[in-house]
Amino acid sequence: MKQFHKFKLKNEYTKYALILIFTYIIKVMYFNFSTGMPLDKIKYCIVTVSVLVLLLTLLYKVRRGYIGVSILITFIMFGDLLYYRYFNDFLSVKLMNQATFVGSVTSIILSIVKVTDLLLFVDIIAFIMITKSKGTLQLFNHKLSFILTLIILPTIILSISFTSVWTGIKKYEFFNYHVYDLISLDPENNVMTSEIHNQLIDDMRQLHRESTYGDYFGIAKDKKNVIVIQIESLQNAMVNAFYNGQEITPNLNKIINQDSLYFSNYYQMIGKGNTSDAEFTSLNSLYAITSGNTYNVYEKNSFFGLPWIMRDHGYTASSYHGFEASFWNRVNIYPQIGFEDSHFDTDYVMGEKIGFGLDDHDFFEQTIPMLKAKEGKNFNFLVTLSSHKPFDLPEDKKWITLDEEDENFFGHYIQSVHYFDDALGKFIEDLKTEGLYEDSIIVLYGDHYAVGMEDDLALERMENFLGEPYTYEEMFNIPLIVHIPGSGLKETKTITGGQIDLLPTLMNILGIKNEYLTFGRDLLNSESGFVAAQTFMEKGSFIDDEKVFQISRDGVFENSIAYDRDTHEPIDIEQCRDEYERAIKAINLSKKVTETDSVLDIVNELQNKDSVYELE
């Protein structure tokens, strides 16, 4: 009876036992069809598993020990799919230091959580709920745990160390994605090989011979005032669009249709710091890094983008922003970009706040004093807010009229850019009022995209809103317009371009002469665009004049796709080859100059100096 009774609880535990290896499979599964997995999501989920039970074999007798283990690994699978949902890639440990910000975007984080995602914690409550009722849990015995251990083990080990095997499984098996990135942690190398400073100075003077004293070189030589503005989600989809017959952007329409340049093709390339990424990429012509964001981890690094250029050419740089000097680290990275004096909340009156910090109306009327009170010649930078997700503007502000089935995050937005654009037109009046217009020339542009692919009914709302499917290209797709009053122009400029190419296409503008390190392009001056992209599409993928490739997520060539931007008809790959190695080759070439800090020294080469220019 005694051993009956013994074969029983044996079995009893076991069911235990498959009871939770089950719930891991629920708990993986769901996080890898949730993240869009692209590749073997099966096999993925086999060695996830393996390793979570695997845990458990090894802490059964621990309950607190297999407890805390588990809650650490669930809540950063949690945050991987966050972080997936918003940036379609996994966190870093290199981004850790951005975990200070969640305070500040907690709204965000709240609206793209799923009563779904409650499912990766599942193994946890199961093993709780077991556990309190059975006391300690004894799964397994000794000789099984051990058995177990040897056939999990190998498992884990073969997958990491042959990963030709399963193609992509360092890049999006949970744990093998984590080991690696604890191993990248390793010191960087910051030499600068003496074939690849060569190969840089040799790719800078070619560019700069392609576009130096072009078209509209000196245009707006002699404007007093260069105000740049960039714009809080700013999509292309919004400009020049209407909604049910109401205009969403009649401000930004009428700067267009007068006096200005407007680029239609151009695009965000951000990397995981978003907006701050959009900032440093358009400032200094560099690509931004994805294992963290730029601003943080190379925040003593020596720049020479356009505040210190403008310095130099005899301006003074100030910027303005409506939100903390600590977030995305500004208050230490902008006096290395070259910002004399930076304007942040402390410097304004916080009256309503709008979503994400200062209302665009009261930030653009406050700074106009400020821009007022400076003499002399001035670069003016300025980050806009009220467009920032998620979109929610007070009732008393939501001027445009909506279908019931767009009262939702897409809806939202274009109320959010309709409020945008009514501040941008009362601030281009102000300007003429208190006689700085005539003397200015007036940079906008998108920092990057608002409506992502992970809103299912925003994504569907889009769509129908452009009559076409909504695509990364579509997503990426930002506006860029220079506005100068009294030129006379009004030009679409059709030619791909990306946020790295704003400050050779400023400078000739302004005619000073590129003799500086710049990544990008004078769009006003090259005969064909490109754009690296390295963030939702994988670096690799480009979007051209004529085509878009889209590396495979595996980062196989051949398993990748490619088509036509007109028709989105599919065309062959290797019609992609050369512009393929040419992005990956300049995001990496850039890096390199990030990593080793040498921006200034190729300057000084660029420019036959014989000493580095002192940062003051």
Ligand code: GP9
The other form holds:
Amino acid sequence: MKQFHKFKLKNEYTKYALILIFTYIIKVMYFNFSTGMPLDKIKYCIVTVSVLVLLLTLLYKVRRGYIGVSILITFIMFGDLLYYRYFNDFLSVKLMNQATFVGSVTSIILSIVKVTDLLLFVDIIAFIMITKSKGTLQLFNHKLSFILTLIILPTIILSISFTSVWTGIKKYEFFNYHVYDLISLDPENNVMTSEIHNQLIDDMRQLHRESTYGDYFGIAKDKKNVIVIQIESLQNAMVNAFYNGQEITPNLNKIINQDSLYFSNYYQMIGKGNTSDAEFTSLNSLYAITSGNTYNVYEKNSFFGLPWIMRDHGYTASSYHGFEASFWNRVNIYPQIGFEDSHFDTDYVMGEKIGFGLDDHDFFEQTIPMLKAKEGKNFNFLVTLSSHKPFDLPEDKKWITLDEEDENFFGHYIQSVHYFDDALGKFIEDLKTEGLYEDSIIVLYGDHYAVGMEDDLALERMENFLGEPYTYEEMFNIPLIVHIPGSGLKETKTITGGQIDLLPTLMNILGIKNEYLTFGRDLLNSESGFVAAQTFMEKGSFIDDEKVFQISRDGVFENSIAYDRDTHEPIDIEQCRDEYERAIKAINLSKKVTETDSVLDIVNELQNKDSVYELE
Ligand code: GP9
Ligand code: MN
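I have the form predicted on its own already, so could you send the form predicted in complex with the ligand?
After this comes the whole thing, all chains and molecules, with the earlier chain placed first.
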């Protein structure tokens, strides 16, 4: 006992200060490890804890002020954490105008919150408890405050300014990330230099010159109805697959097996805008931005993607989706992308709601008369909904018998895909009954992954289902099916491609020559494939026909990993340098085009026409 007394802290308040510092460490460690910080980056924890201690030192005398600031920081952290679980990154100020969506997606947010997230609030709880019993805290004497400030302030300033020494701090450390996020709003970035402009024109002219149109050109040019269906969360792993002998997507498989081209190495290319990015990249052949989502940030831009191109070739262009028009800002962006009429939840009769909204069965069924009403050639873009996470289907719509260990996120996902597939089967039948089918080309693809890496149980069940380790390559793999009734096609294309390639590939099939701005390639007339990733696998990462290259999260090429797609053996990353540079160049160029709203200028110049396209 005597021994113990020897070590007793002289100042009782110092004890409380230490307790609070301890809670900061718990809070920050939990936050960092839950947001994927590697073990060797633990030094960044020290920076975050130091800033919190500094705030305590400066603000503890104003109790309310301290609590206010702490709550604000904690809520940003909590937001970052949830956003990370969904999008693999922290929040950005450019996402502010999406905040109103939170109400619409409460069930999804609730499904990704964990009880352990309470650890983020541990310091606030401790502070309130201490000050409640002790009154205003006299945490430190003046000397201690002074010393702490003297040590901590320079640490923060140094850590922010010497980013080249601590590469990656901007990405991993909470305060640095948000300070840089604010600074990067610099409008100077939004200038198109003549050098970049010329480079773009040269690259596109070369692409146009090299385009051969040898295979499949115009095979669907006479079809009156072009129907593109973007399917919620459909991964390729679900296609042509069985669960305990039960076929998950019998209707899709039937479509693949008759009159179709099936692209089995096709990949999602989303940024932070999930479904909206899948739409944006597929329809415009541009990369989505990653600091915010393109549909919101660039809602006033003039794009010239598929809907405009189709209108330019005598088709009408319409969109269909069973949810709120304001979600993902579709109401404002769709006219810019070229849709002349768009149908949302209010145009449908809502039956029993599934997850977000309209049931896929109701959606397809009620879209049929809208399609039937089209006169002349028409382009239609349908976005489905029922297979959205958390995959809650009413009991009477669950038709796959699951093992008990799959009665969870993973098994429910299979149920949802099966349900969508059933609705699709009915849709095809209805198209036939209404006499629309034979005169249609139907394009189907998944918008993005369903099973991520963050849910350990789902991951384990997915691996059990696949019989092999789950990789980003598998997670990104979505199907692309081009179904042309009466074509007699039954081909599987193994070339690597992604959503950015949809537009040029489809133009070829519809007999439209590429004289536009496209960052993707016609997959039917390219010798090799290439997909540049941006999220989960960050900018610089790519998948090509032979290999996968994943840039290290600190952005340093040398710390990255690469493997052979056949053998899964690691390969020398030096073999990946050219494509790594190609990926970065393409994304940066595309981003510049979007940031400077240059699509129309470039398309006009490529076609040597003065202001041919002036969109309102
Ligand atoms: C909502 C739907 C879902 O309209 O498209 O979007 P997601 O959450 O998958 O991005
Ligand atoms: Mn989606």
